[in-house]
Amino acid sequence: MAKGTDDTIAVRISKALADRIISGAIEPGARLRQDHVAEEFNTSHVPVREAFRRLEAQGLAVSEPRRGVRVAAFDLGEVKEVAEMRAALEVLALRHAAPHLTSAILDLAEEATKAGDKSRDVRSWEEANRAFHRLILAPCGMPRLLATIDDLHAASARFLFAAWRSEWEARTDQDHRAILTALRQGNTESAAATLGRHVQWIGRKPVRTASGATREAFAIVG
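Chain structure, single chain, in the form predicted alone:
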């Protein structure tokens, strides 16, 4: 099999597994078996190993001597790290984006907020929340910064889905509305301050694992 083909398959496998890990379909600590993955995707072990390396680089998997590759676990410290990184980078992006935000963009961001308020499950809320943040930050015109923020949102989604797979309650996001009001008034610093606080709000919730045990889960709800 050509290396180019291997790379293409590896990307497809890593994306598929990443989606399952982020959604919580594969739990933290679960073993990723090369033979099972190779059979599922009808391929050899070569692209599977490369896919696993990609997952490790994303912080979604860890390789353990004599134990193989497992889905990475996460704790409160990691959640706080992602929250602080998001706060710093999203505020930076917003300051650069603000001069380029039009009424049309802010109207779309408001619609995303309304969609989030109406969400009845965590996945649709996360999609609406991510859309809001992307809309107000994208005009910064800094692709590397936006790519890093996208990775942090993927990590946030993983924390969120691990904690709130069920029992999601509709909520009204007053922070989003405050950010939009400040931006419409041309008050970038007020919007940035609200955004910085908003993305650092961490919720906690006891969740039951597949084995029946209960653990504390933490998530960024912003």
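In place of the form predicted alone, the structure of the form predicted in complex with the DNA is requested.
For this one, just the chain is written down, with no partner chains and no other molecules.
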């Protein structure tokens, strides 16, 4: 991951915190105390507050005036919401990207798919999956759309890590392959339809809670 050493301190902090929130290192609902964060990063709280605003905009944190910032909570409803938004926007992006896709790009996307299938842990699977989606969508040339999709991917990853906290079973991604085949054949509509379905596929998994009981965990898997 690019460290971005010339970034402003606020950006560095927001990236670091975003990573922790997404990976689940900080629990949903946990308070983010500006002085503590400032101390940890050896800065004052001014850049910390700016970092908080960034996290807020990404939907990773919520802030109440005078009461501080906390890590955004989420429920099944939000998982579905993000999945549907991703479906709508990624389909749009793919329709515009399709005419600009080269076989070189599709080859890279295929490699990303293979890397995902080989992944032994959630984290590397997520990285490969994200790479696949970004590769086939980036040529749409719509920066605002891509930025929005990126934020939604971050939310998806958060749900994913929350559900498959440590265990992960490898599985071959047939959807990705179907999408690539359709794109290679110039069948954009078929690829878009599969992508739309693929992104909305929600995985279910029983998870042991802190109290010992088991509940269903949900996560977007695509």
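Take the two forms, superpose them, and find the largest set of C-alpha atoms that agree within 1.5 Å; that set is the rigid core. Note that this is a predicted model, so its numbers are computed, not measured. Positions refer to the first chain, counted from 1.
With a cut-off of 2 Å and the rigid core superposed, Leu195 has a Cα displacement that falls short of the cut-off between these two forms.
Taking 2 Å as the criterion, Ala155 does not count as shifted between these two forms: its C-alpha moves by less than this amount when the rigid core is aligned.
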